[in-house]
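Single chain ahead, written as structure tokens, the form predicted on its own.
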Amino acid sequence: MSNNIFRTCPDTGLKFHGPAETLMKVNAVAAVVFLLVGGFYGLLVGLTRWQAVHLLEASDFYMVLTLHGINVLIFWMIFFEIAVLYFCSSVLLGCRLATPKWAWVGFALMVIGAVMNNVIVLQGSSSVMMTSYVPMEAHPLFYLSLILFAVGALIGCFVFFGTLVIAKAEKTYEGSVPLVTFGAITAAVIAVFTIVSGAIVLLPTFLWSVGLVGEIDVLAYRLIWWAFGHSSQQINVAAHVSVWYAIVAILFGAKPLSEKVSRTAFLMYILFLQLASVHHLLVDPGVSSNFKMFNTSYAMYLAVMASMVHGLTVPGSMEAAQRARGHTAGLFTWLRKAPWGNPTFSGMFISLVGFGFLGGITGVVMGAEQINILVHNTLYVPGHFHATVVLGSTMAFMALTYWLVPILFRREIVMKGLAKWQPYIFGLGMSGVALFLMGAGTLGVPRRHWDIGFAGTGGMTHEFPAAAYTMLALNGLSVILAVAGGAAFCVIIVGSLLFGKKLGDQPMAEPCIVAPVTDEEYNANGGSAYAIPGTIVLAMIFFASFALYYFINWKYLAETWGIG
């Protein structure tokens, strides 16, 4: 395909540069493949933690847990995010992609690294889990595969930045870049920090694994690794918040309540969000108390404030647009009249609520230095991960995919009835996974042992409350439901790409993008459409839930320490 070929989408008017379009397609397809692989391994993990089933033996469990974590948190996410970066630069700015050949090199390195990692872990010599803490040692190719993947992703980020330069030089847009592109820039900046941190820790670890470095300092490894490991999720946060803004603009013609405020919140992500990595190190003796206290107070509050801004402005902009279009009755008519049968909307809104109420609140509580000791290294931590990485980011990416398949691949979605229900099935299952894992963690169940009864520890025993076993059983059932929802998504998307009706150059029967709300519509009722009372009520419910949960945890801490 010529580097100068553009096509104009008949449904959106967006210009697609040929090489960029192809690269978006291959990255998106690779992402879905690794989501399917990682989801399968997640099913095995859930069924093993369910004590009545206890599917895998210890050696297989840790191997499968390693594969699950890396495939879903690293490979699925970053392949999809590279596709999003190319979309937010080349497509939204209407310009050619910078250096497509280098973009293909980056993609090839990512595929080689991801496949190599899966193969080497399956051979059984690298069951070190995603954190791969030294002195546990994996096969040298385990570290090399992650390095290759990281280099490929870094190339993708640089291609993204180069495309922004081209768009600016060739004046393919006017004024500032769109807010969604600004969010993608935030994600890419965090990605560069994350990948460089990974290189700093993985390169010497690779040399250690082949015998060229004598020793790796354990505390230094943990500190630098979490600058890579947790910051990977900060890329996801910036990316999925950008997706939220994109979807409310696509489906409702909404514009942000304040572009400046939203952009400032994205900037705060760059400045403060990575510091959240330290909540994994709050019991480490190698990190100073001063740094821990700074991270868990001032820095954390600024990062949380940024997320709260987005949590208010995304539904707020939707409400303002809905009210401008006539849905003004009561507090929640604007929400009731939303297209709940459209998986793009339902997926986005489940992502918004799940990330805020389950991921956000628990993340802040877990990030408090004193409370952290209650749940550190318990199943509470992966419960929180599933609320943020999966219910938040994965759900948002799934929602966007339903819109992208007809626009990017020019194929109709197949099994539309199943597609309407898929976000609810997946969202309900994953909400259960998050809640029940956090419940088990609150009861003290460890996250790094395959058996709640501590089998294979040479006689070590501990009696957990009966509720802990119930939590893990309910988690197993929730895993089955979530995997069914995830498998449905993969079947729908792959089926659409292979068998969906070709759309060609003709517009779809139903519009896939809503015309932006005009200033006249916003001002039709004397400016009252800008009022967002329903969103304010939802925000107050969130704050009340936050305060109550925070108080409960402090009370639990006081009882644990025997204070009073």
Given for the second form:
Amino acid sequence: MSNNIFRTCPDTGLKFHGPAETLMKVNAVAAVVFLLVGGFYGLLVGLTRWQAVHLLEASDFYMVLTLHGINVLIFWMIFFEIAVLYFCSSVLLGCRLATPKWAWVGFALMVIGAVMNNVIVLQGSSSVMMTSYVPMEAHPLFYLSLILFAVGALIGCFVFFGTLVIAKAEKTYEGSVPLVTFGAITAAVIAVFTIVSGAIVLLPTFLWSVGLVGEIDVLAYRLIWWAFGHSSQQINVAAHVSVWYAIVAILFGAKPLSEKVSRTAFLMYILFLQLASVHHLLVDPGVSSNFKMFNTSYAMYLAVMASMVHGLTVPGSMEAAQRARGHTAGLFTWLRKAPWGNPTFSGMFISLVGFGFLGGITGVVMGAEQINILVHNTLYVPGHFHATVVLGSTMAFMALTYWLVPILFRREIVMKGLAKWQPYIFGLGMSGVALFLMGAGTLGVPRRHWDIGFAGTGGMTHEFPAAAYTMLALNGLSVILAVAGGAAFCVIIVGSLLFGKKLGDQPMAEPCIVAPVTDEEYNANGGSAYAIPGTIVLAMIFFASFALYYFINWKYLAETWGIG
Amino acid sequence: MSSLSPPAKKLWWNEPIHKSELLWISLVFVWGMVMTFMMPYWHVVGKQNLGTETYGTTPKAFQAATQAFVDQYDTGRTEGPKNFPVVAPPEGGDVYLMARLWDWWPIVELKKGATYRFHLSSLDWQHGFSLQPANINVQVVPNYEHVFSLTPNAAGEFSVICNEYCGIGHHLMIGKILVVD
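Could you drop in the structure for the form predicted together with its partner chain? We only have the form predicted on its own so far.
Let us now look at the entire complex, which starts with that chain.
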């Protein structure tokens, strides 16, 4: 394959580099496959958690829970993010992809690692959960599979960086990179940090599992593993925030309110977000309170500030663009007139609201040093990250996929009626999962636990309140709804790739990208478009919810035993 | 020019920040300061601050220490299907609680309102000390002895559930702390 084949997209005017395009396709397809696999495992987990159904046996439950976590939290996310990185570099900068051969090597390593991991866990000897805490031991190939996957992903990151260098050298763009690419750069920088941490912790663990290293210090493992485990979720945050900006640019022609603010907020992710890994060590021995407080406040909540800034500027830039285009009446006309039937928009907006209200607030609250005592290792934790990773990242990636498929594969989306509803079904189901898991966690229900009825203990038991059982049942129903929504997504996307009407070189009947709002449009009426009263009202509602929930939890904490 | 293209103005860092953004950034910054302040503040006024006193230990040494604790304060009573000893340390005394696959040993009897120094460690894998319904959750790891104090504020039977996955018997791992008036 020659390395300078380009086509210009008839719909968007974007320049697609042949090898980059193929690589984006294979990475995106692999992502969807692992989403399907991991989502199916999630269904089994949810139906076992529902005490009245209790689908799986204990050993199968722990195995499937291990598979669920790794497939969706790592494989689906990273494959998709590699596609996003190639898009944000090669496509947005109109540049050839650096070393496509290496990109293929990376992809192959990721596929081998991911498949190997599933096979080895399915054999039953590696039900160690995603965290694989030592000294519990998995099969050596379990660690090796993750290492292979990580090396592959690291190669993908360097292909991305290489592409940036080429674009700069060959002057394929002028001035600074677009904001969306800037966001992708932060994601990739965090990814390198993440993967290096993963290597530092998993390589010795692999050697230990084959008998070449004597002992792994448990606390050191926890500290470094979380530099990998939590940071990998920060890649998702940086990536999905970039996707938010991309979608408001695509659908509304929006530009950031100010480049400086949005870019500084991304930069703060690199500087402060990784510190949050220490959230996982708040009730560990051997770590001082000062260390905990400094890190879990992300050095004074500067990364939280960054997310809250994006939370304002994404809808804010959309409001400004809508107002500039004439939706000026009242507080919320700009929002009411948004294309709610377009899954790219509805998915993005559900992601924004779900990530902020359900995921963001709860994450910061339970990350306070002392409040963490109430929720550590309870179901509250999975509840929280289903809001951030699934409702936030996965939903945003799904939304972007609806837009990418016709552009990239030149196929129309099939089953448009279902596609219109899919984000709502998935979003509602996953909001339920997040809320009911957090509800059960608040009542003390442990995570990664097969039976809170303690039937097999021979008489020693704990009676959880009836509400806990109700929460788990409602969670089961929500899981079914969410999996239906997730399956609908996979069916629509795979169906479109196979059977969607071919678009060829002709532009689509309906334009799929809105022309950028011009300065003249923004500046009409004395620049009133930049006043964003609707977004400010939404932001204040968010702030009030945040503050209220934060102090409620201190009150809860004050009611328990004295701890010193 | 949208967020998908390079900024229209090359010197974008000289562009002014909009009022609404400034307002929000200021509010969020102040809020961050409030939250930053809350944690050390709670160390001063709050009664729930998990101690971080930690010692290196070995499973053997910790087991011996726990055995000595049980021998010294054994009430002679036993509880549960495995007839674990019920141990009642004096007010203000030390409590040794041992986590192993898949037990919490022994069963401890405390007095409401009294403060005890808990020593926690694991003999094998990682475990999670989850005291219910008080909802106090602490990570338990092998080779480290974590020492912190607990002051029960209610009488009754409390369960110690394991909330760190520890293998196939994880859901069978449950212990008791009894609190008397």
